[in-house]
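Single chain ahead, by itself, as structure tokens, in the form predicted on its own.
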Amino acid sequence: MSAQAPVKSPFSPEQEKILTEWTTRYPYPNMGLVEALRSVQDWHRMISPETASRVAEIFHMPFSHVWGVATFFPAFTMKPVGKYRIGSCRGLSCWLAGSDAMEACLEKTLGVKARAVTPDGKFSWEPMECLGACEQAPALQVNDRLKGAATEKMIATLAEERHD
């Protein structure tokens, strides 16, 4: 009987430590799962089956539970996103305020269609359902941070940041 080589983790030792800390930060390990997945999303710009499997091991949970959480929340994606993930709200208030025009502006300015990543890996954008910011319609967010009402000028400014 031959011994199997240990499976290499998709995370660095420092990242493993952070994920492990999420298991003890709250009274129940499950309570830290979303924050752990948020960390994975930040590090890898996506949640893959491989990373979800390792999180499941760290949290002592079935893979199906971790994958179910990851695929439920729109903050997580199973496909790589840009360093700056832009979300354009498509809720009713935002749509009435011109979100479709802002999406056309994003596509033209960034040079990629929705859910695609710019060649330099810096940006991706996607339409999202309600961002809960009707008073700032058409709402735009970058990396889960609300930026306010989208304008062509705001989008142009975001695109200029690709040269920093």
Given for the second form:
Amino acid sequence: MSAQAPVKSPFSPEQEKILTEWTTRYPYPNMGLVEALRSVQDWHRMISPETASRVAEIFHMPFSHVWGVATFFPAFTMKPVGKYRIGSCRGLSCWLAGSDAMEACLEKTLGVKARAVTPDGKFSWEPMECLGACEQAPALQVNDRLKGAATEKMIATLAEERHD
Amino acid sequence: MTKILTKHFDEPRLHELETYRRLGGYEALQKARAMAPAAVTAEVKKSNLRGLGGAGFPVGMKWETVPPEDKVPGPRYVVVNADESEPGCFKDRVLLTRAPHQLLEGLLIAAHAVGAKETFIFLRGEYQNQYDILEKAVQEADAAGWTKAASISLMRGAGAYISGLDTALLETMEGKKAWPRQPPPFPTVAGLMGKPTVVNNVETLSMLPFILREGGEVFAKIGSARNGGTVLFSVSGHVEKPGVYEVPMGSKLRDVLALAGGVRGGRRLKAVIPGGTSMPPLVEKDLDVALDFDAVRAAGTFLGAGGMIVLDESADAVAVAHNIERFLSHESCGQCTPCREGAAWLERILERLLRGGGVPEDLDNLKRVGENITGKVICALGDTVGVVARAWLGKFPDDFKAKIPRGNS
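Structure of the form predicted together with its partner chain, given the form predicted on its own:
Let us now look at the entire complex, which starts with that chain.
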């Protein structure tokens, strides 16, 4: 890429600092890339070409590389997710235990289809591949934290109490 | 029954250094560090410890393929594969939650054996609770001075199943798409950033403190021939008591099923996936199969990572095969054409069968497409794509035939 005029960073100074720290956390700067993208996903609930571009500058990588990595991994989204990103497991054991019904319940309770965000920005839900909690089927997680076996009541409570 | 990894699981604060130390924790590491690295490897070879992440490769033999420092100078690494994501497997999650120091001690023993000054734990991103536990445990180990000889760093993945395959894991760690590499060279020769790297699973490394403390021969004796020690089964599906069960290698399938309370509601058993959904199923006549890498292999499937899913008579083999092939299609990294295209193709055929729109040719196509994938791709995921549908069709042809309406022939 040719030299360009510096553009305004899409990150706060504190966030810039954290991203730079990921370049020094491991023996080689590139080893921090996936963690850095995890940070961006957490802050903005998505990764945009603008944020990926700034990450590329910080990591001294071509934008195409960073964008390729960002679009490869399911944890990274190119559209926003909710503040509470609910994952409903559909691995075999969870499917046997009724994950289809839990997906239908999430859609009905939250009023949005998979990967769409509620109008207040609080929630999105998506089916996920095996969460490693097959003994708690059908497993449900919120923001990468396991909540246990899903029930209609659990989903209703989740939707209620998180309306902070 | 002999327990190694879960022996102290009734201790509520086992995850804390103080409790772990009181139970003799880190004494094996001290013992190992007083030994020559080659002697540690020799002990592990004697133990017949196999790679419990799924491949079953003899651990000591793997370590020996790390080139000596006078031949390949520079850093060498040990990486913990904590990217557990094979459907049916959750034993690593339980080990990380309950006994993080057991893993750290094992990791540091491995680091001593192969001369690594830096080690890494690559954890799936969805195990955020376990990340917090590990972070605390590493801080405790740092403060106690255990990591002066070899550091431990944590890193999280980002939701791709394929990152759990050793070479794809290394690619992920290098900040790249998780595309498996085509060995050789194997990671022990050229792994992370091209440096010699041992990649071992959580359960595998957690076995090392016992082996060093009690000796390789004691460990070997607990298991069966060429399969030392115990193995953890994550049992789920149609059983009364799903959970993690530790049994000696070579225990019978029947006994593990009994530990999990048997098939739910006294129903009839249809199939058992022994090692995670990538493995072909066993059936009722296989209940006396000994569960170790070699005996399960002889029975036509794989011990894998011990992710045992039990299916009762209500399960439909076509729906099960569809669930698994859909998963594999979603998780195919896209690098090899036979896997990328074939997985989606198999998923579509199975979906058509499920919806009652199947035609007789579909069964031949499941076989033909599968045969054109397995062995023609870089990694084990691709090989699996070609195997799963054929395996379920082979074991339960009637379920598949029942999905083809008469008028469609």
